[in-house]
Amino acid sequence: MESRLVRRALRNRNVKVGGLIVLAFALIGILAPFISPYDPTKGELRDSLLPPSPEHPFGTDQLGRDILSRVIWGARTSLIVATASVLLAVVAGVVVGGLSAYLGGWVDELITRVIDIMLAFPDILLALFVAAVVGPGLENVILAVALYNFPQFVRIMRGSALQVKEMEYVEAARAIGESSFNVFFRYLMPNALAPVIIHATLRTAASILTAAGLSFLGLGVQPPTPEWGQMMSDARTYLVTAPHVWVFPGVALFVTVLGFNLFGDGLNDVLNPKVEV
């Protein structure tokens, strides 16, 4: 089964292209301290707004800081925010959604109503509300983006778990006397995770965009920590006079989000048995 899925993945163009972009993004973020040519937080005012050159391939910003270094370190910041927030949302969403489906009754009704209320808010509005309440900063952005993603994962896990709950092997496990703990964690949870994994990839792209949006509005990662949304916000004054200040972080954000979306779409094709690859 695993080898069949690997073959399907290797034949899927979206998985290959998106996977390469995601891998490049991850490696740049992890290796930022080693591949960054300059300190991203230090610059010389006499070198402000220099155009791209051999010394500064992406030019410099209004404070004379090397934009290439800041884009590289911005990938690291986005990697931390996206990975931590999505992981937190997945763990919480899988447990809550799984319990909601498995226990049913008033527990399912209560959880469903709370999630419906959370989903009634536009996604970015929910993130803005949380960020405004807890304040700016890296840790708070992770919390805001995790809460923004949480109801999505609860809903998806609940729907998947309700289907798995009716499978014969789950009924058989109950019939032979398996404990509720074993049935839940050994049979129900692992077999309901496929749509969650696909959605996690897509929500990673949305999380990077949301974190950038919060930073653009001043509610996200704060200076001097490099972050793509913050860099584009700082560059608003120089849209015409020094376009390189916003173009490079904007392109980095666009390519990264595109890569995660392609990879997620490809995974959906690979893991969906109804789709021929």
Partner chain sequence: MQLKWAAVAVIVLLAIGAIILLSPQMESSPTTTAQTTTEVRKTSPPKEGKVLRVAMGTDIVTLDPHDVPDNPSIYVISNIYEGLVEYDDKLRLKPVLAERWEVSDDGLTYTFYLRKGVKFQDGTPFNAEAVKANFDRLFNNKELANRNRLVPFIDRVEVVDEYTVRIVLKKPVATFLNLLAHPAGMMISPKAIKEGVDLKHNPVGTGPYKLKEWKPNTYVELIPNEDYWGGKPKLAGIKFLVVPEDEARVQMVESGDADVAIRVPAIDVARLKANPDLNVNVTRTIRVVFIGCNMRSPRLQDKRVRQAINLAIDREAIVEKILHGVGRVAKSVLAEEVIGFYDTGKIRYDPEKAKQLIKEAGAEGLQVNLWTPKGRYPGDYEAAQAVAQYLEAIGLKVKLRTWEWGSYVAELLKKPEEASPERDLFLIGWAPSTGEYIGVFRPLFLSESIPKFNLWFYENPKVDELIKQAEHAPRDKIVEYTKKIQEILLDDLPAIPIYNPGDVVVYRKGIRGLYYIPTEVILTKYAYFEG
Second form
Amino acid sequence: MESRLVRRALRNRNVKVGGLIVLAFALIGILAPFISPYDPTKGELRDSLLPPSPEHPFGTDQLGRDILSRVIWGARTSLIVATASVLLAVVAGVVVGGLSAYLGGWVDELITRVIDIMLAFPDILLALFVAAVVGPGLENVILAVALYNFPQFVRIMRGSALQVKEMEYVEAARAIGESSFNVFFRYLMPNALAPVIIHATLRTAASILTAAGLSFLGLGVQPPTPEWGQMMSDARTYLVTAPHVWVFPGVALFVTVLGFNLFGDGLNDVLNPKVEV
Amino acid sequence: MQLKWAAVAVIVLLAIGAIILLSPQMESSPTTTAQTTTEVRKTSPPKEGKVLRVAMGTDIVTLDPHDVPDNPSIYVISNIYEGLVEYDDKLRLKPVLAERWEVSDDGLTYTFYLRKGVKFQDGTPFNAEAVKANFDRLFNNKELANRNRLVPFIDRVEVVDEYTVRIVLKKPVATFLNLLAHPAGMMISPKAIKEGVDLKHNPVGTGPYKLKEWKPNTYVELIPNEDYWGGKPKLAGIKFLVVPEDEARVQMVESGDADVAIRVPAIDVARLKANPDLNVNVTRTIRVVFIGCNMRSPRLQDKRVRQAINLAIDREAIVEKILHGVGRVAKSVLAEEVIGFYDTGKIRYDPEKAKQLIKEAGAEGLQVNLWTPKGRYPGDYEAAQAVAQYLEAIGLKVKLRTWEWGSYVAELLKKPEEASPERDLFLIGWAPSTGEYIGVFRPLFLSESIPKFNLWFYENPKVDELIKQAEHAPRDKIVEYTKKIQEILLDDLPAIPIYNPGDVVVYRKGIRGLYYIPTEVILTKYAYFEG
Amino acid sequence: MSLGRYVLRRLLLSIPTILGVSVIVFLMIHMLPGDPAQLLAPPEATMEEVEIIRRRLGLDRPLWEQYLIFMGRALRGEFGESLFTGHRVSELLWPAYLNTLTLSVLAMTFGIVAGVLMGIYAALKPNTPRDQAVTSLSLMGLSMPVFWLGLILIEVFSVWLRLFPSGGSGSIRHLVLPSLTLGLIGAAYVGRATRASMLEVLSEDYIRTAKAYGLPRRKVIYVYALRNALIPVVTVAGLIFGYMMAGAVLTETVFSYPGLGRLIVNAIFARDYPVVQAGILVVSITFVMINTAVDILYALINPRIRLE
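With the form predicted on its own already on screen, would you show the form predicted together with its partner chain?
Then the entire complex follows, led off by the chain already shown.
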């Protein structure tokens, strides 16, 4: 059944195109040290703001650093932030959401209330707030973005686990005297995961955008670490005189997010033909 | 994703844009577009003259001259208040509320002969008692931020007669008149002081303009003081608009939505100079931007490391590429215009020598922290990044950290024992708002000034002694005293001078009488529209 | 359940959420690094002077007491004074709030009109090039970093064409680019939702029946189908409106528009506690209220909900 799904997924154009972009993004991020033509953090100040040329295909930035190299390394930063923050949120969300559904009662009530309150902070505001509390920096951005994703995964996992909980095989497992621990981790969790995974791909796109947004505001990854949002923020002074400084990181960010969205969208169509967007 | 559809989308957008642009109520004429103008007009009829609209980057903090900590507030305050003396655009002193003065031979007694017929904006007459009331306020009110600019030097203030006042110093201070030119020496209505008026929001001075409204984060509006002693003000008002984004200020002065734009990015200078409607004024400031060295950091103990850092930085490239020519290479801890400046010749770019010094000190691969604020000084954050690159090039490892200004200041002002152990190198600027050496040496390099503005925790008894001597130097021998201090400081290098930022003020053609004082203050009180 | 009771219940349900939000806002502020009393004091202040400032701001009282004072004032629309300018926070807050509201409403109007039109246009001929074009465009919209879109619009409309100012506020012309930026992204979301729900409705039995009865195509689409298709769109639009209130942070930064988002970000940088608290609280409460309103609206147009 699974291989049939894979085949169906591969026939979907969105999955193909999106998957290709995601793959390219991941490869560029992983291989950055080998494919980047220059050191992204070192430049010759006297060669600053050079327009694109064969030597520097994307030109140089305000400190004379090669923009192509910085875009390539920026992929690595985004890859790290997105993967780490989504993984963190998924793990925490699955455990908390699963427990909430499994235990029920006042624990469930309490968790649901807290999650409701967290969801009452719209979107980037929560991440912004966390970033402001813990300060800027790579680890803190991961934390901020993870926290902003967390309540959504709790909610999805809880809903999904509640459905699974009522299924016969779970009840059967409980009936034959499997320990609570086993029931929870062997039956409930794995079978409730599917919607969480679909949501994770979609959230990756949003997470990359949010992390870049934080950096754009100056609350994210700190220089000289190359990061797309921060590159664009730094380039605002050169809006008129040197647009190449902000155009290329923007294209990279846009295409990457588009890739994840296409992929997640296609996957959604394949697995779940009639689900709301 | 077909191109055709993308094209259609773009055309639709353009069409929407065109509709909005062409609809009559939003039409704009080249000179007055913003709704703000019409607002002003309502309160002041156009035949009275025009309102000067000044776009500045940050809101003001206070309107109390004795408590003012920032330049934007000073721009506004200097239209409302006046002092006994003031600076002109070359940092020369000129009489304002004092018509003339005499200094006793021992340099201790200053006698001021006051201008007659001056009234505060609440009708209170200006006289010797008023001057005394202002100094009393400084003496009695310990919370005033600018108190220490004057109080430590003054023994007493005496009223001689209605229009003569005498200030007696504790010790001679060669640059006392310069100290008086600071807003700390501006005169507030004694009635307002006595009645405990909230002077932060309700200024009462003698100046040509008075406050109409301060709308936080939006604008400060001034209207003419019809009873001004110097004659009726030439403008119908002055409106300081708060426009934080650099590009937006530029855009406003280009479109005529503002008459003056303050702190214009250097990168726009060339383009704006080509605009026939604009005057572009590139000015010098007396600010020095330093890379401070924490003298207590174990990583910076070796003098050779600090000297290597001094030699590693291509300051000319920073001025050219980051400041875009708006600014100068700093030659000392004092800027060239500041009284007491001396060029030691120790500022130069010699990376080879720097590498050698690092090697001698055994500091190859040493990891140092470099802190910087962002947007506080022109080019601060970019310059810090450039410095990091230069230091990496001579074999150091640099960890850069960007700070928000408020927390940066709070951290830097901590006592040595409470300061972060990470403090090594940090970018900080200093501009003596009095334009003379005491305003640099005393706060920055005296060991008594730890834990205040001696941010580098620099303690050198020799320097302490020399500074105290220099404070009482005769006016014509100042450099003899300050030369030695600057030589020591540029050898010890607690603070490595990098650049003197310039400032760019852009204003529309037809405006006259706008002055830029190198203490980074734009003086609008004499401005008028031509013709 | 009657409509009245449903509305009441929904309103009551939002109260604990709002209280919870206020507690989190209040506590988070106190987790920020740095001591506000120290920050506020002049550099040469002694320890005693710092203590005086601390007492004046009530920062020396127990947390729960500070919270009660905070909430008591907040209920009267008072949030104390800004630590840095001494202005009353409410004086800073409401103009900024109004600005953000104006921006969001304009952007939302544009987003809904453009999105619904796009959605219908696409849904009428599913899987044709025009549907694909709309679908791709809206997916592009979802993937567009809002600050990048803002920079592009500035480059095109301010720098090249010189049509609109790149930043600031004060006239309608200043609102065009920021609301276009936010609105385009809103349109992408609304467009997708409209398309999906329109497709679903068009395949429902009653529409097919209506068509079979020979009712005019236009009438079927615009009267029966659209009305039902817009029900889920209301939810999406409401959500997006809430996000816009918060997401305006980035747009406001790009265009230096004096809105609430910008006020909050600047206050976070300056650690101006009262301003941050008030700002976040107001945005979150607005968001909760919009959600409540959307739920009620949804119940109004779709009676089935109330029965659940």
